[in-house]
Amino acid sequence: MFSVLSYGRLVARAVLGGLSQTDSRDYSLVTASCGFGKDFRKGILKKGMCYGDDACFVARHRSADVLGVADGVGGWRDYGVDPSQFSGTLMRTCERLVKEGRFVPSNPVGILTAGYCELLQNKVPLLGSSTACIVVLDRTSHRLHTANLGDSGFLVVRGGEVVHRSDEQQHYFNTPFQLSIAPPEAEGVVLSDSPDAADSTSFDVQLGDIILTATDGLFDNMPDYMILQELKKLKNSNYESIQQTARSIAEQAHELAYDPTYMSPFAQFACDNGLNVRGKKIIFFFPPTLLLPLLLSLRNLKQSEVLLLQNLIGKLC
């Protein structure tokens, strides 16, 4: 997901210009979507916002906007269970709670215990499983609140650096954090996190800083520095500008993603565990945020691309 922190279109060209970083206004995003399913082709959404087994969702409420993907796991589909209904259900459940105002901003881990529970109470039955990222954006404190589960994850770029970022939650090599819901025969046998072991962090952010939240398929095919270029390459926040960049990353990472020649970090880590593999074979789901004076996050999940670019003012762009 790519956002830009901004106060609006008029506001957003004086930031650019010079626009001091400890205005006491509230700060919203501004963001676009483009992608790739799992059948490759740009642009095809599932019900709801769902890339392949993979979802995303926007929400806004009065003083905060709300990021969250979920990166299905596809061995379900092993077993006859569909992988996107799970994460698409946790997060279209999530999307709902934070337009009712359900949550706390301060608390994302709140939001993701509270959709997880509602699916756990569904009267129709619901396999699967999913890691989760949600990212809170307090437009009053300009702080950031994550709640990261998994190898799904965010970082935040200041000035063309890493200021912050997210720890990647596994339990052994591939094998990481994850909600899930198991036929009554099989609990206890499948692996099964709860919410409260996400890891979660708070941050000031400022303007022009980038948010990407983005799950494994951005992170295990493109190294940190790779990213960093790509970003420079945004030069304003308008909208064209903001979708060429996150298409760009995209499409990098997925080209990197089918490289067999290619040393991704996932490979790197893969030799690092006695395994020869070279990139990943997988197709990943990537969504960008850019918080309008640049304020950005990109989320990418296992088996779809897809960058979102949305308007966090309460509109598509």
Contents of the next structure:
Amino acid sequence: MFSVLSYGRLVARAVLGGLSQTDSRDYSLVTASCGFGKDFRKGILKKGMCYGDDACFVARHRSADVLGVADGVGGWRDYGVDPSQFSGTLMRTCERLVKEGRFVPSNPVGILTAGYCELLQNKVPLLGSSTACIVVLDRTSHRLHTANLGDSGFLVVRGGEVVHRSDEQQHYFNTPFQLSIAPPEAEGVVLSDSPDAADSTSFDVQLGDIILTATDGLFDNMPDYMILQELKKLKNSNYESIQQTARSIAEQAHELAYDPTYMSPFAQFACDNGLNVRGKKIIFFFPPTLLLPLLLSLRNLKQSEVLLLQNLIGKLC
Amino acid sequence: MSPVFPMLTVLSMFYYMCLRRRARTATRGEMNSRRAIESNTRALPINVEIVQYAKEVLDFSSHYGSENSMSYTMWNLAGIPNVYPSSGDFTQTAVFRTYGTWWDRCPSARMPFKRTPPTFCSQDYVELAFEEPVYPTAVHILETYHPGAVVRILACSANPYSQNPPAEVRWEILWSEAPTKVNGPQARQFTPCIKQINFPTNLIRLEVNSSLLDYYTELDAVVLHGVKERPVLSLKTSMIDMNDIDEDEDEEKYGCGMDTLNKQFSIVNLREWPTNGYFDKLPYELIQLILSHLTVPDLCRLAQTCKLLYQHCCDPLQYIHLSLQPYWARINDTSLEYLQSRCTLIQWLNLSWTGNRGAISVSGFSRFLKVCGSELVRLELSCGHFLNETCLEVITEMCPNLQELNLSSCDKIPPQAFNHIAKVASLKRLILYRTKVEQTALLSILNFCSELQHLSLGSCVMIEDYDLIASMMGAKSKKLRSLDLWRCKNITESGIAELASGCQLLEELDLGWCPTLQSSTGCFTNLARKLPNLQKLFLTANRSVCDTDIEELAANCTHLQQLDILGTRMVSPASLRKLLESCKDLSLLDVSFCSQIDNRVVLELNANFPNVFIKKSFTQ
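To complete the pair, please output the form predicted together with the partner chain; the form predicted on its own was given just before.
Following is the full complex, with the preceding chain placed first.
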């Protein structure tokens, strides 16, 4: 059905006089993602697009495309709580919210808030916490609305340069802002940020923009110039190329994570915070996992699929 | 005499016998299909079957979830299934508020109306709109947990999406059956055999009765199969006739119109008979007693037989308790007008579910109450979407003796209208479940209605400060016996404390899904100690309920019959055992999603305490 419409549009445009960038047709996204979990298995797609403790979703409703990533906080494992349950359920809930149209495209924080509230409505006593980043592309107004809570985030790349990026929200080193549900005895002790604390931005996007969202596993391992290098290799906007690029970024980040000689941005930051780094011995505190849904705006409405880019930093001695 | 006459007679007799034999050996359907097959050879257009999921949930009587939520709410019934064919207690399904008979066995249980027709047993309903009006050929209901609640399916002739208000709103029963026990919680697709109707519909109503179920029933989706063109084949009405006793007023084929009921109410010219046979010998009161067993439609039919019985059937003494809920589809202003003269002494009136889609107007309702409200003691108006502020004003002015008022799910009543209820000082029972009652109105009601014994404020989302409400209750509602604070989002331990000290007679308290209550404040301990008469306590989804609370309940509330502690991680089997040993009357214990209570524990407890229904739900 979509292809018939898009063909019809192509024909109409051709007849009306060429392909113009300023026509009022909706933008659309082609998405791809790739991911790697902490359990070292490549690209394992758990239920609901989970990689390790991270989860993501892509959903569409009428004139909006919505992407989300959530990074489950690994520390819960020590208390017998599976960190991926919270992030996975949060993302699946946000996906359902979007599919049922219970959101306003210009208010991605609303999606987070509603999703978080729905988690509390579950009979099952969920525990855990995660960061979250929601990106909404409003196809009719050509605007991108974002909400970011924690140290996951997004980049918008235009013409080989980063034009927009999210800010990390950290309470202190290695402790990002996070949505959480704590057991009653730990209330007040466990960090729990309100969804309202999320940073929210809105800006215009153009045809050909590349939107990259990921958890800190990418940004902590791969500096911007490396990411941009990979993105430059992206020639056209079909699904296969995007998938290839996503995979290559993920794999590269994955390799860098295990390279003991490499001074990643995270390691640099660790040093800056007074953590000892001596020669080849680099000690990492946590293995963040990363998600990298890669988006591209396109002329033709095509089926969108998602691969997740994910990477991790392992403990190295 | 010519020989023609005997010949004709013989011939006609012969013809008659053949016809009768043909009718006896062939059903109506077969005969018609033969005709259809013959006509098919002349190439009729093929009737394409359209399959639709519900587009929108328009109305419902109750649900488990929160307003504005997607979890366990009725809105999940629209659209494609989210869970089916999996079984389990999932958030993405539609769940009603109650199940089983537990709500009939607690202090807040209400007396049922007598003279309810045996074919009407619906407890809840949901109305679904579909995109395209079709002639239904099948209805599939995807049930994903404890199936078997659906007892009736109806179709409406009005299109909810049409711009013009419909000329006539007609409801036809597609299928109806008494509730049957379905073993097990497994998901199933329920496809009852539905009747064919003669109008296209895109508004379907499901009515449910969960009294035989072991736990909440959960519905995932409803699929409507239908055709755009009216089907050629005749109707298979034989299967439904027995269940349609309610609907068949007379021999009219599609007798669901409201005129049929109204006709009976109208004054009919009756033949004069010289005597009434044995009826003249029976004392007046005895005939009244006999008639008191008839349902209202039967009473109306009987009234048309003779003048004596007409007099009896119109006697206001037959209308002391009147339930029009079973006939909700057909009650309108005209019916109320005809009933007026008979209901002057009415004490219990049930108009729940009636009057929607323009059937009853505010003026019609007001007129009725002006005439019949003076003796009214109990008024049920659940799901009355036609009610507005004027109606409440009329109720409170015209019914000075009112003791029970049910406004459950009357969500069109504006918040400030509830102020009028404070005028009814004799009020003993007030149900405001899912209404928009606001804080000042409720405080006013609590202040002036000091006789209140049963109060339901479940899902009243417009109240800002439940602690204040609880404090007022503790001060003024000394006679309170049951209190429903289901999903009262911000009540805290201070509210509970005031409630516990002030309302010593409390026997039933529903604090389900109140997230702001923390056990560490000692609020549950306080409750247990101050309210020894507690029979029902729901602490559903309060994640802080712990062993101490259970032990306090065991020590202090020995009359406890129903306890719900769904979803806490902090209760161990040991404290439950203490509770079960101490509370001999306990009949319901819901330990669903309590992480320390696994199935093995439940089995063990079941073995040792066989009289207790221990419920553990699952998602899987």
